[in-house]
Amino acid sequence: MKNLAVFIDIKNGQLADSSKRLLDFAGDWAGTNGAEAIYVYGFDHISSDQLNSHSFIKQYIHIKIPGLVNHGQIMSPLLDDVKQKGISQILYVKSLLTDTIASFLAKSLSVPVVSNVLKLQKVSDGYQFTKSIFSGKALLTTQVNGDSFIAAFSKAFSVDVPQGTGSSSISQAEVSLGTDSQNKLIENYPLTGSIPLPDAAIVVGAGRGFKDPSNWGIVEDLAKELGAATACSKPVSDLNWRPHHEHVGQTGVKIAPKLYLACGISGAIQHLAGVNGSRKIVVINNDPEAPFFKHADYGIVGDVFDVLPRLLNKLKSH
């Protein structure tokens, strides 16, 4: 028997965008490949109509959490119950809470696990996988032998597959992890802001360029305006302009949206790392020869200043 796990990402009772990518693929590579099942994992609660099915999913089960998830001997459920469905292949979308869950279960099962995946394809003798290294800078093909594996897909990835039909006869089920007695969570501190910058599909991301913390109403209106999140670049978030947690880049948030909007950003290397993965990238930058404008789909030379103004009126207008 060969089933196949998907871990989602839910956020207040939604499926993420990327997680609906990826349900499309697991639909099309279940039905190509070979596989009985799918068995798709989340960590909230979910109406079975949000799950895209392919007929394949047979069944959604509620990962409950009741404290931290850093200690391998609280999640000897989940391994058992994935053991138990026969589940020899593991998807999911990077995020910081599955990549710590994925590497307990590629332990526990002994199988690979390859991160950054932006493609995956059976060959006559294993599996194939096109994956980001160097942040994104090149690609890098390698190969799996043997029926199973864990895969980390980049957020970055797109599908070339049918759309789910959706069902509502998928059945539902809970696995607790338990509580560890050497931890305990004293408060939760959810991030603020309306749009969670990591699933955001269109992003307004602003630097240096606007000279001062108190400028920042601009990029906040635009991308209020645009149903937006707001990034920044590291020198921002050093001066304690902005949150830590809207720092894109190298060592911050890694994106991919739809749009990705960077205004009075030079474009250094470390800030291109975090945002590549964007399907549209427009500059706004008052330096024509400012590195990002190499790498933008569109670039606009001016004075944010002058230009976010502009632009705001002009979607108010509309």
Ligand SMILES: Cc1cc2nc3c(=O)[nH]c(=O)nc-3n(C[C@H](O)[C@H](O)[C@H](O)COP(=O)(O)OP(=O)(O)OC[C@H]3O[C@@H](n4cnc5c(N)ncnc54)[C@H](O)[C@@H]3O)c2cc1C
Contents of the next structure:
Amino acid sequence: MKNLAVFIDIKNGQLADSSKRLLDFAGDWAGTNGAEAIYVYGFDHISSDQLNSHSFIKQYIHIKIPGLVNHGQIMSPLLDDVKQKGISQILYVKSLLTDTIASFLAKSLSVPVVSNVLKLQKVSDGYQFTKSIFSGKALLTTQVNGDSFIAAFSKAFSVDVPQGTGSSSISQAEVSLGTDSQNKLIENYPLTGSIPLPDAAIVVGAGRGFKDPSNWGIVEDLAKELGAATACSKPVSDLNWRPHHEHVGQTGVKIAPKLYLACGISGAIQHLAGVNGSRKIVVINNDPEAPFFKHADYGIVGDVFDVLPRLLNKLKSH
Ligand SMILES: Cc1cc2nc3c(=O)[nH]c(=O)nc-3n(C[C@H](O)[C@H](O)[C@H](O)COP(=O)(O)OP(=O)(O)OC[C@H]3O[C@@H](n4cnc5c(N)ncnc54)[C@H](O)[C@@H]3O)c2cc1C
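Could you switch over to the form predicted in complex with the ligand, since the one displayed so far is the form predicted on its own?
All chains and molecules follow, beginning with the one already shown.
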């Protein structure tokens, strides 16, 4: 193995929690697998001191994207940069943009891509990946022989490695992707002013138990107090009670927060498929037989219109 690349996610100048964990993993991985250097790529400015540095991190490369990232002519400057740096392994946490870039790099470099990775380890004749399949219902171990691969980590992956110390000096560079006369990016804006759901450390989810869209005030107030994002079940967004980008589950957004607070949601298998990467799940439901309780770390049997205001008051008084 020669060099390692890590693609990171930056939101409002801050490193996403999943990218922090990936950098810690990469630092440890480089140390134990003989990498010479780690090159970190991202799509925004970031200060070097945020890259919870390991001594292997040599450079941060800001990828500047002028338009839609959709074909080789545009991405060839990035491909040249990756080749020139002698990168043979690429790690990233799944997102639409990184998936697009990774599929292009995989084709151009003729290396395999393994997606939904939860665990990666070196074995005598290659690398073994544990990945989540069937919406998190089963695990699959697959092996890549040879030294080169691209690993797309699931947001739910966890690491048990030493954290970086922030002590190494990291240079900064830029790669500008090419331009495209046929496509141009007109506007790029966040869906809401609030915390983006896929990256939120805390998520408050609400379901049909809230009965009417006018009852969502308490959900929003609680989310604000906790610094959380709001989510909902599919029927809630189908009924247009909440926007579709809040719908989590098998057919919606997949989340892996530190804490998922599920309120008035039954816990159907399709909903669980999108939230079972959460590290702690707290369920509030007035039906003690609600299936969600079987998947909860903590459960409160109670009426959301009684429990949530009390919880909010308690939080505000601290
Ligand atoms: C192909 C397919 C894909 C699907 N994909 C998804 C998906 O991605 N995401 C998703 O969420 N669903 C999905 N569904 C739908 C899923 O099967 C469930 O129907 C849905 O998750 C139920 O939503 P809910 O829990 O909000 O509503 P309900 O099933 O109506 O449950 C409401 C819950 O609220 C509780 N409750 C009621 N009043 C109160 C109160 N006052 N206080 C406390 N608790 C209360 C009830 O006890 C109940 O458990 C999919 C279904 C199919 C067939």
